[in-house]
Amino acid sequence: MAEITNLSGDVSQVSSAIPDLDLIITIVLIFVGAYLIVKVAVFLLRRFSEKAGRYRIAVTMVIPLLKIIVYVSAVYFVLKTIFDPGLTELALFSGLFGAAIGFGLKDIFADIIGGIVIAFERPYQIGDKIEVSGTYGEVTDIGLRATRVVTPDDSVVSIPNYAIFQEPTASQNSGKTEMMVVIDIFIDPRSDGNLAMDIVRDSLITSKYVYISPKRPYTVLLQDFPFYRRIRGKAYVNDLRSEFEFSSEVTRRAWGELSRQGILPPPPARVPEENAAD
């Protein structure tokens, strides 16, 4: 009889050591549900943003904030399901969480905090053209841990969100769809500068990509250097995605007319190094 009692006690201990299957399923369903909610919501917002015209970037601003709300809610419901925490349990969890951060999760925690800062302070947004840590491109996603940027050569670069605390970040358009583009054209120093400026100006303002308004003016500048003259055109492109098409079109049309007018580029040995590299 005593052996049967001991065996029953052992079985009871083994059963208590096995995790509750219902609890595991509930936790998995919570995270899967949060993941699906985020995926569907992001998909719908992106589709809607493409039809929103000038408000495209304003619509995508909601995406990182939505991710934070959904995932933080999921974690809250998981904790409530497991512990149904009171004040004591909450204090204990906070202590364990702090220790975990100290021992190895500080980078992940820094990324998440960086994601929250980006979502609320908005130094850049989805759809912006940014330059950070030597990488330039369009922001396509802001996650909890990293920001994804597509570079001009179509490479996808993941930048940890904590970089916002350590690296200077430049946003070329600050949430607007239009963006300033600077186009430099170098000509022979003996050329007619006024005529060259008129040609570059005409190429700028007649481009199908240009956006000109009282708040978005264009400028054409001439600067002399020892071995060449630089014509710098500055104007806004109507959609930042057309940045390179705009630059290419203006350069091609300007050089076509410059050549017809007998205006030549500087001798090869005198071409500025950064331009020669192109």
The other form holds:
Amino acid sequence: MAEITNLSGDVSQVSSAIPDLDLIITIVLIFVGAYLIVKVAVFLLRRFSEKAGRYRIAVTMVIPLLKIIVYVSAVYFVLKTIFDPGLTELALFSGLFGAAIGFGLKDIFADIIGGIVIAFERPYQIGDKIEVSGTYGEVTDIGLRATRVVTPDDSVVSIPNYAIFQEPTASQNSGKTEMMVVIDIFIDPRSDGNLAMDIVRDSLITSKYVYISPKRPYTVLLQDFPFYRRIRGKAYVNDLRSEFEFSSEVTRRAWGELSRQGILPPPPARVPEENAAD
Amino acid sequence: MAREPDFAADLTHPILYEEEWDRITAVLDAFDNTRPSHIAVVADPFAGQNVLMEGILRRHPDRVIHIPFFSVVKSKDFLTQMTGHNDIVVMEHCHFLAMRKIGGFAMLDAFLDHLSTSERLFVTEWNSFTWSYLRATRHIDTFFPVTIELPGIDSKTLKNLILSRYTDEIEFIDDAAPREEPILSAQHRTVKLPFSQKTVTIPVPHLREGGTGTNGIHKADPEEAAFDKIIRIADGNYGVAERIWDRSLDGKTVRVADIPDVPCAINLDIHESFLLTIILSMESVSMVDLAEIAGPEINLKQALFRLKNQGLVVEENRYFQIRPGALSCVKGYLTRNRMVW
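Moving from the form predicted on its own, what structure would you give for the form predicted together with the partner chain?
Everything in the complex follows now, all chains and molecules, and the chain you saw is the first one.
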């Protein structure tokens, strides 16, 4: 009889050592639920943003904020489910958490803090064209750990979020759909500069991609160099995704008319080296 | 049964754009050849701006030189028409003075040069989208101290204008399913800006009143319901509303459910959107002019086929224009995509 009693005592010890199955299921469901909420919300917001035209980026900027809120809420519910923490448990947990960060999770934690800073301070947003750490492209996702950027040659680059603390970040459009594009055209130094400027101006303002308003004006500038003249056109493209099409269209049409008017490019040997390389 | 309203000759008639007419006549009466305050009347296609131009012609037949443009202007001959002692020049469809292509502003520049040195008063009429474009790119507004932008009309004005055509009674039948009026909705109101002649339309929140019926079910008078629906579809555009009315009138009866409300679904690429922008901005444009603007990179026939196929554009004698019923949809689409500003 005593053996039977001992046996039942061992069984109860073993069962208390195994985590409660209900608890595990609850935790898994919380995380799966959070993941699904984020996925569905992001999908819907992206669909909606594509139809929102010029408000596209304003809609997508909600996405990183939403992710943080959902995932932080999920972690909170998990902690509440496991520990139902009081002040003492919370202090203990904070100490352990701090130690974990110090030992091994420092970089991940820096990325997460970077993600939170990006979500609130918005140095760039989903849909922006940015340049960070020598990478230029369109931001397609701001995750908790990294920002994904698609470069002009369609490579997806993941930039750790902590980069915003260390590297200068250039956003070409600062959350707007339109973006300034600078187009340089080099002509023979003996050419008629006024005529060339008129042609470049007309090429800019009649482009199908251009957007002009009092706050988004266009400019055409002429600068003389020893062996060539540079006509620089600056104007806003109506959708930053058309940046290169805009540049290409203006250049092609401008050169068509420049050639018709007898304006020639500088002699080949005198093309500026940095531009010849492009 | 139908009779045409004679707006300018009979000012007791419910006149379209009465306030704007008063502003124009005030400028004309104050004009004394010293410093002409040129007028630009700016309106969407089909908005009925011709009423104001015709009004000026009737009011001052001996003072006016009338120059209407019907297609893209390609020669400066129109400047030679401005001779004699007449001191007011009324120019209609001035959007034909510019083409959105390289070198397409020569006629506009010639006109502005002439206007800058003339002692005559110019009353010009522009398409609102061309006006916005030229204001942004060529600062055209600086030449016209008086700019009159025609606002959309409300259903009450439309009702007065339409019903004044008929001597017999029109029967209205509201056989549409009753719709629940939302508790909170937006109503558009036109307000005048302080210290300025400009008017703007702003959305004002509107709370449903308790007395509209049980549970907010809309039980409007069928006549009111019909004109409300027409003006909503036409987005306040008089010409479009007029066409919808003509299509809805069956003998002497208008059924609310039969007022055509075409769903707005546009799917275009950048080339097609650009062509649509040109057609919207020029109101009526020939195949030849479109080809000149589009250039070699746009397959014009295919793009125009798609525009016609989606019910956005109609062709008449090889001239293309926006289908009136699609105007509101086209405007919304191109504005959202920053093709018009």
